[in-house]
Structures are given as structure tokens and as C-alpha cells.
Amino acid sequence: MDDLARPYRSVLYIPGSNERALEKAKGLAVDAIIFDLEDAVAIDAKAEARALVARMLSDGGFGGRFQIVRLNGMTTEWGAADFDTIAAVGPQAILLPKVGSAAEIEAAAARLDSIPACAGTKIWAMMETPQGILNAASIAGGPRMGGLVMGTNDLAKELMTRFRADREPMLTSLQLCLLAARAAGIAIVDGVYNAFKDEDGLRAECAQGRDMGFDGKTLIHPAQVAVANEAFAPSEADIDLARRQIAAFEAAEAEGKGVAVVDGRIVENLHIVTARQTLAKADAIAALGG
């Protein structure tokens, strides 16, 4: 499945070095899940999570989900060898944490066309200092970019910012990101929400960063699962307004007209593009099994 046309409504961290979790995610109605060997695993289990998280990519069982690792930065003493050990089983996608310049992507870029292993490894890359945010244009545009993933705690803290549930502070720097990764074509996905019991918090920042025009939601628990997907899907609603957008310009078209009128509003070119992009979507979270 092509990146774009991939969902990328629920994004599920798990601990590399949880083999329970990961076993249990194959399971899970999760769009990717990023196999997190850097915040998630404490130091001392480093190097048992990279074996793990390397055999249970060889030995697969994901199904459609797609399928990231975020490394501990190159410059930690884990970095390299995460990167040797997770690149010589060709992972879908490998998450840099932190970065701060498309420098870093080059670097990552070169180091992966040179593995055979990794002829279709795509690079994401975590949006989470106040350098990388300035940066975002140049990071987005780099070699084999795939997506950005908003590291929201990172960024308050680094930000200095106060909690405030309609994100105020952040909004800048989402709002760059977003723009970055639609000016590169890729993806992108919002930061988790911290408070995994609290169901309408969560749903009230999925439909937030939705409506902002994210792809999707990291999340740090299963739970969070169902109200990220639903947020991020189209509604019957949109769906159905998308079918009638469509099949009235169709026949406006064919009339020799330009626009057309649907529930009392214009309809042109540009609604028709965004029209069967909905529908796209809809077909796609319906390939993977909704």
C-alpha cells in the first residue's frame, strides 16, 4: 500500500522489551505500531528489547499494520548498534528520536542504501525540540522520508509550556509541522495524549488534531485505540456527502458546467479531489479490516 494511501489513524507505542505487549498487538485494530526501543525500555534491557524487537520483525505476524522502530539516537551509546541490528531485517520504517536537521536524515538515508535489506526502509522522524521544529521543512523534504511523528512531551518541556487541554501553547509548532509534511507529501501523526483512562479528553484532542489535518494518533495504550480510529475515519456522513459531491459534479460535467450544488453548497474541482480522498480512505481502513 502506497504511504499516503495508508491509515495512520492509531499509532500504538509498545516497549521493545515487552514480548506480552508485542505478542498481544498483533491483535490489536491498531493502523502501526512503533516498536520503541529508545524512552519506552529502560537501560539496562537495551540490548535484550533490540533482539527482540529484530526477531519478532522476522518472524512477522503483523498482518497490514505497518511496522516502525524508533532507535535511541545515534549519538547514545545504543544508537548504532540499534540501527545495524533493526536494519538487517528490513524494517518498514525506522523512527529517529529528536532530530533536529535534515543532516540527520541524510545520514540515516546513506547509511540505508548501502544494506541491501532496506531497499524499501522508509525513515520517520520525531518532531520534538524547539531546533527541529524550525527545521521541519528541510527534515520533511529529506531522503526516504515517510512521516513525522509530533513528540509532544518533549517539546513542552523543552518549550517551557503549561498544560492547557486546547493545546495553545503547542499550536505553532504542530501547525509548522503540518505544513512541512503536506509541502513533502507525507505523513504525519499527532503527539499522545498522557491520560489513557480519560476517554473524552482524548476524544476531544483526536478531533482537534483531526481537524488540524493530522493523519492520526501516537497512543500509549490499547484503550486509546477505538477512540482514535473512529475519530480519524470517515463518518457515514462524510462518505455519503463525498458519493453525492462526486456523482452531482459528474453530471454537472457532463452538462458542460463547471460546478454543481449539493445540500445547498458549491461544489467545484477542488471539492471533488478532497471528495475521493475521503473515499479512498474509507476503502483503505476497510482493507485492513476497518
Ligand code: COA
Contents of the next structure:
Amino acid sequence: MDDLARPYRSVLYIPGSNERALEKAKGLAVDAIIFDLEDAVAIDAKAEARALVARMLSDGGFGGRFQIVRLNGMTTEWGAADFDTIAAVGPQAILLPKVGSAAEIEAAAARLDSIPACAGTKIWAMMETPQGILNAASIAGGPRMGGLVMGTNDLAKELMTRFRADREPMLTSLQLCLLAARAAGIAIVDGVYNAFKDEDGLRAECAQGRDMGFDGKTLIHPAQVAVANEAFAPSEADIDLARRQIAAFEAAEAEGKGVAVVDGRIVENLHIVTARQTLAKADAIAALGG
Ligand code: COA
Ligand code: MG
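Switch from the form predicted on its own to the form predicted together with the named molecule and give that structure.
Up next: the whole complex, starting with the chain shown before.
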């Protein structure tokens, strides 16, 4: 499945040091996994987590779930070893934390270019610093880029933003990154919802992110998966409307008209593009097993 057709409704972080949780992910209905070597791993466990994630990736068993490894920053004491160990297994994607500029993407891409096992490896970037947000367009347009991940916890800290349920203080940053991802034609997933036992709160935040245009949400706990999968999938009503719009538009075209009307609203060529994307996404989700 090519990267843009692939669903990223649910993108679950798993601490790379937690073998039990890593094993558990093989049976979870997530679209993608972030194997974390960075902030979810204690300093004393960094080396062990790196080796464990490399072993689990080469052993496989994660099926169609897209596999992304979050490395420690290249300026930290663990970054270089993370890069070398993970690149050696030819990962589907590496995720660079706290990216500030496109130069960091270019440097990582150049290193991947010299490793035959990484011919298909994508780079994803954490968007979580003020500098990174301001440089979102050039970061998203960098070589090998596959997606952006909103790091809303770090960003809130950096911006000195308070938590609000409506996320109004965060909206400019979210939208700048969304613009950057769409301009570059890459994926973008929303930040985590920290209160992992608050299902209603998660559902509301997923709906907000979906309506803004995000492909999905990063998650921290298996209990969050079903809510995200539902929120970011086309609903039955969406699919039904898409089919009716396509049928009505084709009928209008056959009569030499460029516009149709469905449910009292006009349907033009551009709506058909969206309708076809909706059906393609539903098919891609079905192909992953629903
Ligand atoms: N991925 C996969 N499995 C997970 C998981 C995750 N992120 N979080 C929990 N689980 C598993 C547990 O291993 C446990 O499995 P078991 O029943 O086989 O033992 C089960 O889900 C239930 O876990 P629970 O006891 O409810 O949670 P916990 O108290 O063990 O852990 C957190 C809670 C928040 C510490 C944990 O979910 C976590 O580490 N999440 C990821 C945090 C992270 O990666 N942060 C970095 C990015 S923000
Ligand atoms: Mg972070």
C-alpha cells in the first residue's frame, strides 16, 4: 500500500523497553505503531530498548501495521547508536524528535541513502518545538518525508500554553503543520490525549482533529484504539453520501451538465474527488481488516 492511501487512524506509542506491550501490539487493531526509544524510555533502559526494538522488528509479526521507530535526538548521547542499530534492520520509517529545521531531515536522509537496507525507509518528524512549527513547510517538503506527528505535550511546554479542552491555544500550530503536510502531500497525525481513561474526552478531541483534516491520532494506551479508529474512518453515512454524489454527478455529466444536486447541495467535480477519496479510504481500511 503506498503511503498516502494507507490509513493512519490509530498510531500507538509503545515504550521500546516494554517487551510485553510490544508483543501485545501484534494483536491490536492499530494502523501504525511508534516504537519509542525517546521519552517513554528511562535513561537506564535506553540501550536495552534499542536492542529489543531492533530484534522485534527483524523478527516481525506486526502484520500490516505500519512500523515507525522514534529515535533519540541526533544531538543526544543515544542518537547515533539508535540510528545505526535501527537503520541496520531497514525500518519502514524513522521518527525524528524535536525537529527544528529541514537541515535535520536532509542529514538523516543522506545517512539513509548510504544504507542499502534503508532504500524504502521514510522519515517522519515530530512537530513539537516553536522553531519546528515555524519551519513546518520546509520540514514537510524534505527528502524521504512520509509524515508529521504533532507533539502537543512538548509544544505546550515550549509555548507555555495551558491545557484547554477546546485546544484553542494550540490551533495555530496544528493548522500550520496541517498546511505544511498537505502542501507536501504527506501524512499528518494529531497529538496524544493524556487522560487515557477519559473516553468521552478522547472522542471529542479525535472529532476535532478529524474535522481539521488530520489522518489520525497518536495514542498512548490500547484502550484508545477503538475510539480513534472509529473517529477517523469514513462513517456509513459518509460512504453512502459519497456513492450518491458520484452516481448523481455521473448522471448529470451524461446529460451534459457539470453540476448535480444531492440532498439540496450542489455537487461539482471537486466534491467527486473527495467522494472518491472517502471510498478509497474505506477500501484501504477494509483491506487492513476493518
Ligand atoms: N502499547 C501496547 N500495550 C500497552 C500500552 C501501549 N502503549 N500501554 C499499556 N499496554 C498494555 C499493558 O502492557 C497491559 O497489558 P497486559 O494486560 O498484557 O499486562 C495492558 O495494556 C493494560 O495496561 P494498563 O495496566 O492499563 O496500563 P499501564 O498502567 O501498564 O500503563 C501507561 C499506562 C500510560 C504507562 C502506558 O500505557 C504507556 O506506557 N503508554 C505509552 C506512553 C508513551 O509511549 N509515551 C510517549 C509518547 S507520549
Ligand atoms: Mg516529545
